[in-house]
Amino acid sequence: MMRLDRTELCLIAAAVVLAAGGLIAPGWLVFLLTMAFAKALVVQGVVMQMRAGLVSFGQGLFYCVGGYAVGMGGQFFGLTDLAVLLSAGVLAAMLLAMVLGLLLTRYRDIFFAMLSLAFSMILFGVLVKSPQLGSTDGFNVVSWTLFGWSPAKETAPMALLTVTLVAGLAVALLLHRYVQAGVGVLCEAVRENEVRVEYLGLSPRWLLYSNYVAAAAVSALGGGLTALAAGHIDPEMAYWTTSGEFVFIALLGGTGHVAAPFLAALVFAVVRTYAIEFVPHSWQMILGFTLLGVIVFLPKGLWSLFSRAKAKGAAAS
């Protein structure tokens, strides 16, 4: 049995707090913190693979992939377990991410950031021209239930918060652990100098692929969480736009830490929504301003702040 070490307790700490504070907290705010930590699972692949050398102006393609599969599973097979939709959201991204990964990991630079941008591009041409899935409407998702138990509508915002909490506490401990050890090592070793991990008799092309496939089923569950959050699913899941998104708050967040695309995503989602209410003309000059901020003053995104304290404390003992 391995032993937790002081991140994995402290990310543990904090789901237990937030879950505890959905408990008081207005419904609006918990319905901004189930798709916040939803989306946040996006950018976790976005960062997957920023590790690894790559940026991904495509990571809505699998975000749509699990949203719909959630939908449709509902809407055409009569499927509620959340569970249930949720994997086939995560198989789906998977397998279609093994597929794609076969041409997208022969890429680098911005050649693989423009060819995952043109296969989420075409999932939203093809859902546009789909009178059988809304076209560019969508359709709404079924109410889930849970192991056979059906929330009441009372009590449903705050059980997603909670499921969303547990799925975004595993992936964050999961990804704590790959980051240390095998594929997450080597794929940091293939950013810095791919030529030398071939000399050590790997092939980064194959380390890129098991990377790619994995940030593809956690985006897969963030879109299928906010699927269910948001109780509809339309094209611009799939849209240009919503990737670029799941950049700026990659860049906002930086790579330091797993615990740093769900500060950025939190961050984010606050400073949007105070934004539009304030200023609904101009909501989106304000987060530019926000994320020049953080690239002058935080060029290492938010989670430095955190890095600097801590390496502060170091020196200070």
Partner chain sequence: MTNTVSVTRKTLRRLSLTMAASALALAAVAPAQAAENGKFRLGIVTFLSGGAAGPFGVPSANAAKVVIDQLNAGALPAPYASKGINGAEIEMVLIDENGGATKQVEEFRNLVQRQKVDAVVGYISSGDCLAVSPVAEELGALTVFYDCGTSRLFVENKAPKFVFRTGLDAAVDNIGAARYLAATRPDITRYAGVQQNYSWGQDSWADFTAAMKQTLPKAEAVESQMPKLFQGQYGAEISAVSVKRPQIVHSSLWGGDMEALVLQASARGLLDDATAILTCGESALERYQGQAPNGTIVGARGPFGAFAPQNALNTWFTGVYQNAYQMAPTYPASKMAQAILGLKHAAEKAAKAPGEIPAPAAIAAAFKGTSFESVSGTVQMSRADGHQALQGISYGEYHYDAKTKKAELKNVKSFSGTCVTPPDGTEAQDWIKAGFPGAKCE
The other form holds:
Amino acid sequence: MMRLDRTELCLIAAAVVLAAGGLIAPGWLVFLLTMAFAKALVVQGVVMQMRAGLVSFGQGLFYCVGGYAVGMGGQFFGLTDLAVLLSAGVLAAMLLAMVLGLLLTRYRDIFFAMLSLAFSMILFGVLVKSPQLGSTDGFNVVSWTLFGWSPAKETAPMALLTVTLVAGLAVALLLHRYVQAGVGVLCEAVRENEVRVEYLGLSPRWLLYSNYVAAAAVSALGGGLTALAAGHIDPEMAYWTTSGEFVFIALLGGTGHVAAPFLAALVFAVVRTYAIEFVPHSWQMILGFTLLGVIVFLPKGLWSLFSRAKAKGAAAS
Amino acid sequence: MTNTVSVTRKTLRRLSLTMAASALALAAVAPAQAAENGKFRLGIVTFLSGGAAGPFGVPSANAAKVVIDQLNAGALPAPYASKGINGAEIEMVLIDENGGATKQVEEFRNLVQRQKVDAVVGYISSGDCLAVSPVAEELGALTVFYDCGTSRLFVENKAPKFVFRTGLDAAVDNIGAARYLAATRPDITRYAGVQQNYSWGQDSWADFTAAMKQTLPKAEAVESQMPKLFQGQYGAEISAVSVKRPQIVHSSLWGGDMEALVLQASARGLLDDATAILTCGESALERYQGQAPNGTIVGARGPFGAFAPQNALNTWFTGVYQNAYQMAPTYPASKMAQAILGLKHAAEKAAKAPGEIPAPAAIAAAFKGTSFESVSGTVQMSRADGHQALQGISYGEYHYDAKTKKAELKNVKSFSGTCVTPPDGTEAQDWIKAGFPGAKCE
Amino acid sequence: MNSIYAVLIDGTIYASWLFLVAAGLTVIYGVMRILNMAHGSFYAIGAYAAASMVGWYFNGEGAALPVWGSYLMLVVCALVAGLVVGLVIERGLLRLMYGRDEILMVIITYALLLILEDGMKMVWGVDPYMAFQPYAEMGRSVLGGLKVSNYDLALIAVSLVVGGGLWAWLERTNTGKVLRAVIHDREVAMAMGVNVGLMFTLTFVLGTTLGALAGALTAPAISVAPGLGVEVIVLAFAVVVVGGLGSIEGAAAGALLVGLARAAAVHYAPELELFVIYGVMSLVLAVRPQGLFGRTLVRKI
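I would like to compare: after the form predicted on its own, may I see the structure of the form predicted together with its partner chain?
Below is the entire complex, every chain and molecule, led by the chain shown above.
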């Protein structure tokens, strides 16, 4: 039996509390939570690369691959099992990342950002050009089953929230360990100074490569869950503005903690849905000011609210 | 060490507390907006930002506003003279359609489950309609699509219950366009197309070329260009089309893109030699100001806007719209008015007592297969098992008088609904390829 | 044969437009190291300002006014809009952010983009603006059987002038030399007594004005509608990355390459048009990771 540290125990507790809360929450909130946490997984992929100093403006690529794997698995191959569909997406994304990673890990900074964006837009173009896949209209995702159990219409959203929470928790626990393990720490070292890492006798490129493939897998999982929740997929998932949104959420949360993307995705979803409701004509502006405000006042993201408390607490004791 | 760990725990506890608190706060805010005030809450979803806002979204939202105000004042001509919907005041909840289908599914759920609307009218984008339709069925929420034109809507939603469409299938536009050309220009042999590179453009071109094969078998498609959506600059496309010397240029471009294409093609001389047929052209009728050459063929995706017939409802609608916004309503505005009137008709047909707001299932049952009066004449919900409106389509030529600065439509030809719409159970493409079996044209 | 000719003409016209759009972006990046996502919004602001003023010029006072006045108006609109917006944003916001991470600056401009998109909607509404008179009045010429709008041809001349002017300014004037010093090594330049703050303000305002100018000159040929800016950003990015970030001659080469590639695709393989820009970008970067004219940076230990 693995020993769990306090952070992990707290993450588990938070997931259980949220799942229990989902049981009494109204339907729209269950859906909002599902979507927010599914997106948070994609954001985790962005954050993983940010820790290594790379900003991907094309994470939508793997989000889209995950989503389309789920959609196509159901539409064309008659697969309905959730676990199979999600794994198919993760696998497809990893294979793609293994190929693209060979090229992409040669680039840094803005070139990495632009090239990842270009690949995402190429997928967008391919999908738009595929009438069998519904072109820009996309297509609907079939209802899912889990190990032979097919949930009723009323219970499906709650069941999917539970699945999303379990997946999110698993990823969070893994990432928590990953960040603390050698590879994770080295990724930060690459961000700080790549040449010094080379002097240690390590290959930064190999580190970034494995990190890139792992990030793709996590993002594809998020994409698959989003597709299952929304029940529809379209090429917009690979469009650069979608990827921009993930970077937005990543910066909102900051890279300080594995839980930050979840918190940020939730805050983002809530701000957006209420902005759309109360100021339907200028909700984008509200989002813009929120982002600016966070950058100016909390440069390390929303999570610094908590780490500030931590610093204070440490000083007091 | 223990220090930091306990602090992390504290931090995380704060996190889960914050999350739980925000979730609770959301849950608490929600019921305060619930619809238990005797009003009919109507969700209106249309583009308020992005490229589709100007030509379609905002005219539609404006039409919704003015129609709802007038309904609440009880100022409509018969048969819609009763106040609001069945006496209940209408309360509008306006949502922006911009942002993609996934977001629209989320907002649709919010509308139905948080805002507790009694019905939703909206959606221009085909992708949004396809994504929202199964959710509407799942939630049992009465939803009227007023504009989106995809033929796949009722192909995928085979047994619709709560989903209705009062606008026409896009295949109708292009079958109508091919029929108009056959009726007015039987001698053409060369035509070309410029479409936006997305579902709408691709489907339009597929339907149009298939229909042309039937109505004008001698005509040949000499060039097809698919610039990307919102490209705005069509220099290379215009050259490529010009080189092929077509007589007709078919285009399903809309909004700013269409206006830019017409402006550039006419400045480059393409439209001196060829006539454009614009399936969405009517929405810019007042805006070309002579930049579209006289004789350009325009459509309005049905008998809407400038093609709407003279009747009491249309006179009333044109009047109030003109009063409120100092311009004549274009087709998206007419279509929005039509959807709201259809909903009112169905709700009142379903209601047992005045002031009662019937359940969605009851309204849906009354809506199915009904026929109602609208700004575009009588609308029959007689396709897709009573969920899809059947109406004719009109095309006409744009003529501009530089002296009076007024545009008018000449050579208008209308085709009845049965002439351009496939029968139930037949997909549009199959029907066209089979040579329109069973079409009744007057 | 006819097609090759058409490809050259279309490609050059498109390239001249691309260069106008990308010039401001590359100037700002070259000096300030800010990849400006809001550049498309400056383009859109220029287009809106020009379209609304030209519309007013022709509609307000009747047709008595000479057409040449509207061309003047386009340029004046661009200068005023670029100057005002550039100054406000640089002095009011960016000044406070200098020294932050390069990526964070990208995100700040992304936030600006969101704000400006809705801001423009508040000022100009969502109805498209058409200011076709300057475009239509110039008429057209026939070049080897192909009818071409004179306005588009004039655009080629304008972008040559803009490109040449920028180059001469950077290479031949004192201010230009100082700017190049800032580009080369900001810290050393500062130590030598260069007022880097002033140079930044100057550069940013120049960049926004170039963006606004591109928009203003495009406005007569299109219908100015919401979302205009978002569409050009990725295009401008691609051109700049292909040419090498921060390089004027790179932007020109990138524009020409992308423009000709696209025109060729439209004429010979319309199916590929959607991928052409990203294809060119990926190919160039695969061979030259820093772009055609980009400088390789020294790795610091």
